[in-house]
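Just the one chain here, laid out as structure tokens, in the form predicted alone.
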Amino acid sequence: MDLQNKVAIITGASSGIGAAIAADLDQAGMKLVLTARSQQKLADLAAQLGNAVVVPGEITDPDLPQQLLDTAINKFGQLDVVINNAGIMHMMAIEDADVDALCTMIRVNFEAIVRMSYTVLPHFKQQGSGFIVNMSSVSGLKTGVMTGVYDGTKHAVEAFTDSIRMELAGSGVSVATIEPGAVATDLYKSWRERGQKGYDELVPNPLQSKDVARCVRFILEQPAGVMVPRLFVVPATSPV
């Protein structure tokens, strides 16, 4: 895909990997539509970009899969590329989890994506063209001790997206997910207040947001005849 030009929404955009990406996707000529939570940390973003619109809203809205497409068609005419970036990630015992707090991990991390995907993809379907990319983890190809639940909604995030990849197979749209290791960012924000380590801490010189960031663009460049359905990227020092 030639970027110049072209429209993407992403999720998640306010900090750490979605910021990136948006810098990233900004740098080669797209046109962006942002939303996160942070109504102020997206305005503070879209100011350093050459020309994004932001939609500040809560990822688990019904609602808010249709607003961003409508604000890419009204605002810029088209819709090229979806990022699913938003996640969270929380870490807990069995003896001391918070259940709402893992079912909202749920909601965030997995029905996002398919209540986003299953919006844009009609859509994308009938102009026979466009690309979604998920934003997968190593907890998406592996399980560790209580994660159990943010691994869960990553291999779901991997089933679903392999699932309609194939099912869009010769329509013209793509789909494909990044599955990065440790990335320094506010990901592991949860463990840190209950005074656990996160994996960025533990693995020495961790990803960078912008690392991630070229992945994406790398998938989304390549030339028409070529798909990259995954990318594993992760520390040098990682021993995964």
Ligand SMILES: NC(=O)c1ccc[n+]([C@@H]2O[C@H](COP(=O)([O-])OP(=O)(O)OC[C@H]3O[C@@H](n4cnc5c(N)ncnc54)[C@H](OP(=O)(O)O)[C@@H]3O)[C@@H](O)[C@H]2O)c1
Given for the second form:
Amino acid sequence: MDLQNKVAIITGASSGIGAAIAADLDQAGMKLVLTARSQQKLADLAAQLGNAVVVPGEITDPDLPQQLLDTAINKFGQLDVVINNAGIMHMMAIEDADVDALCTMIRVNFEAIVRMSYTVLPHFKQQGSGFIVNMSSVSGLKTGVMTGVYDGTKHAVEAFTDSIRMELAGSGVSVATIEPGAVATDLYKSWRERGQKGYDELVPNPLQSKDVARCVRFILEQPAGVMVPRLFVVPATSPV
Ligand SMILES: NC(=O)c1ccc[n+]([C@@H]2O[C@H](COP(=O)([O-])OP(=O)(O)OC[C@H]3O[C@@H](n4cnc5c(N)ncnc54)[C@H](OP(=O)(O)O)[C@@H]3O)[C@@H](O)[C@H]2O)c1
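Having displayed the form predicted alone, please output the structure of the form predicted in complex with this ligand.
Full complex below, order starting with the chain above.
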């Protein structure tokens, strides 16, 4: 896809990987609809970009996907790409489990992607084009100790995406996942602070958010007839 003047929605755009994807797609000449809860962070980011609007919101709000689609159409006249990136990570031993926090994570990491997809896919099918990239993780491919529910949300993202990829084959609409290993963001920092002592020794050089953004752009910029449905990217030193 030639990204120039195309329109993308990016969720979780207020920090980390989402903000880096916004900067990269802006460089490619795209017009952007940015969402997350932190209104000020979104406004600060949009002010640095060429053509971006912000729609602050809670990603689990069932009305948000339609609001984002309407904003893309009303402001820019079209929608071409959705980057489902918003996510959180709770890791806890089963005896310490805060089941409500875990279920909220399921809604943020998985239910929100399902809702967004079911809102934009009819629009994409009707126009005969469109691309959804879902942020998975190395946790979508394997599991670890105390991360069962997080891993489960990312495995669910993998299953859902691969299923609709096959369902949509030949429609002109594409879906893909990306599976990053450790990336130096707020999520990664809080994970280490909450118990992954020793992770610095295991992965001394995590990816940077812009490394993941470059991979997202690689997926989107493949020529017609070429599809990268899954892109697994880890730090060169990662033993995981
Ligand atoms: N960092 C890693 O090592 C790593 C590795 C693999 C995959 N990932 C995935 O990458 C994605 C981005 O994470 P990150 O590492 O960039 O972390 P981050 O810097 O904490 O970014 C998370 C983003 O999600 C948004 N978000 C969280 N909860 C939300 C909610 N309830 N409603 C709306 N927006 C919400 C946050 O914005 P607000 O707080 O402003 O709402 C923020 O923009 C996640 O899906 C994560 O699972 C991360």
